[in-house]
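Next comes just one chain, in structure tokens: the form predicted on its own.
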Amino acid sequence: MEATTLIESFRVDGKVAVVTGAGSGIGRASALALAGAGAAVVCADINEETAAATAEQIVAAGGTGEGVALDVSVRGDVDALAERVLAERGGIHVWCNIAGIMVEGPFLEAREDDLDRILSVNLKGVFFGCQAAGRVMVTQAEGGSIINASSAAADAPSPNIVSYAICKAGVVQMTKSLAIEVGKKGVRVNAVAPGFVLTGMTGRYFVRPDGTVDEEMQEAVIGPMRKFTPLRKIGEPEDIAAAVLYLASDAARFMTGQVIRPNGGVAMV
């Protein structure tokens, strides 16, 4: 393959993409990646308006983006949007599995509530949009890309977040059974699995309620893990909006059933 080509390989002109999480971090980023990169792409998040930002960006860009509420623990939402996609923009090329949510606190004080609704958002969420999507690209002659968030606690024990670890854990394996399931119809499935990100999930330990830094808190959490990390640096979205680009692209159509891990090299799998 010739340089250039191989370079307009990582483009993704003319595909629908549907990223959950687009309201900010690492979905936002994500979003704006693809659209970036020529997809016409559907910002889903539970929080309307931040979906509607993102798209909004997108567009200001000369991209093409349209914002939607969705909530993933819901099947039949889920479902609804794939098939509304669908039926609007002739099918689904790339869908991304992103949105997640954290709890956190000792394993033997962790409550059924709590669990429940982790499970709910970061396992049963992806499981829905994995089957939603899937159903839509076994049906394409060009197939599709399937991509989950995974995450570097699934490699790296870290404690007080067993729930969390739990939930990535389960769409490594997810991510495996669906691609041996959908290979035969060119539908790809691959999992990215962050290490520590500056993201609003990531911030609650330091961004005050009113949106404001605590810069000292923000070193006490940032410094350590910094040092924790071989490159001795902590990842941004849009690090992670890179592999993720990969893997909605024809650069990665030899790819399936696997994790990619920009972590910095703190689980070295």
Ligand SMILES: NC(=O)c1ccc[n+]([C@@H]2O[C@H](COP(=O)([O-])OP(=O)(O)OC[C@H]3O[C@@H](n4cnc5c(N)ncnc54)[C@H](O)[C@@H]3O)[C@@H](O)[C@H]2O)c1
Contents of the next structure:
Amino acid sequence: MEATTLIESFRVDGKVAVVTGAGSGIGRASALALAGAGAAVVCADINEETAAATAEQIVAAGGTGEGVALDVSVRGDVDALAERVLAERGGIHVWCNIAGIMVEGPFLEAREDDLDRILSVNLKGVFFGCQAAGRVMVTQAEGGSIINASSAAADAPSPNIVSYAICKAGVVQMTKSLAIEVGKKGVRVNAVAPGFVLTGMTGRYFVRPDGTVDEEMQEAVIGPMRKFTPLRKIGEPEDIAAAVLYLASDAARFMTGQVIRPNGGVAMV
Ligand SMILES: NC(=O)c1ccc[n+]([C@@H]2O[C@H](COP(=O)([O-])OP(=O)(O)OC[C@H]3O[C@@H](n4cnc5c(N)ncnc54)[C@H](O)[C@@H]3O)[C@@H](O)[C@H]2O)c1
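Compare with the form predicted on its own: the form predicted in complex with this ligand:
Time for the whole complex; same chain goes first.
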């Protein structure tokens, strides 16, 4: 649907969106935001139950959502999902590569299998998603929008996350390089680079195995982050979803090859 006012151009009515990592955190908030703004959202996650839970929440709120199990590191499965969504829904207008994992530890002790694991999800998974979505989008008259999850770790180096930072920097360069190739076909490719956001990924520092929160530990982790963030706060998944929604929408129709940084100001590039 063609927007008639600027504010309407932030809506995504009639668009079909695929969100990976939609079972938790930023992916989940992004799926909910896109659905709330009018898109039909395919919620993909390696965790089938949490993907289904996000889709159920969308449907309960009156939107259109579907949960699917997907391991983004398996190229054939990513391609098959794109082909199925195209066949069943008639197009793919938004594809968000949000799924990601963390591998942490001193660089000098890093193991090859851990390196392979993080590369396969955080870098190859984004590559496969961009390729599967891009192949569909270049054939559509209306083009499309691909949104990749990078990180402030690509801007501001931190210790013990070298392999993660490599992936997130690679995502930035993938985003820019692909944007050059597909721009003439009306396909936009952008990235979000969040700062510290409270999610399953970051909760590992203070969420106990039984799911309860060690509040003292939580404050020990978050307190310094807050102190060194210009806005003096840490992020919520919705802070990132807002950027995802903008990039997905026609309001961002002149944006490609860009990195949006909802990070409270921790990195200013
Ligand atoms: N939380 C932060 O502070 C932060 C900061 C910067 C960037 N990011 C990035 O944002 C993205 C989302 O992170 P989050 O914080 O919401 O984490 P999260 O752990 O809450 O969610 C990640 C989701 O990805 C899914 N996933 C993991 N491996 C997968 C695979 N192989 N295939 C499909 N799904 C898979 C998980 O099941 C989970 O639902 C990640 O790419 C992460 O690197 C997070």
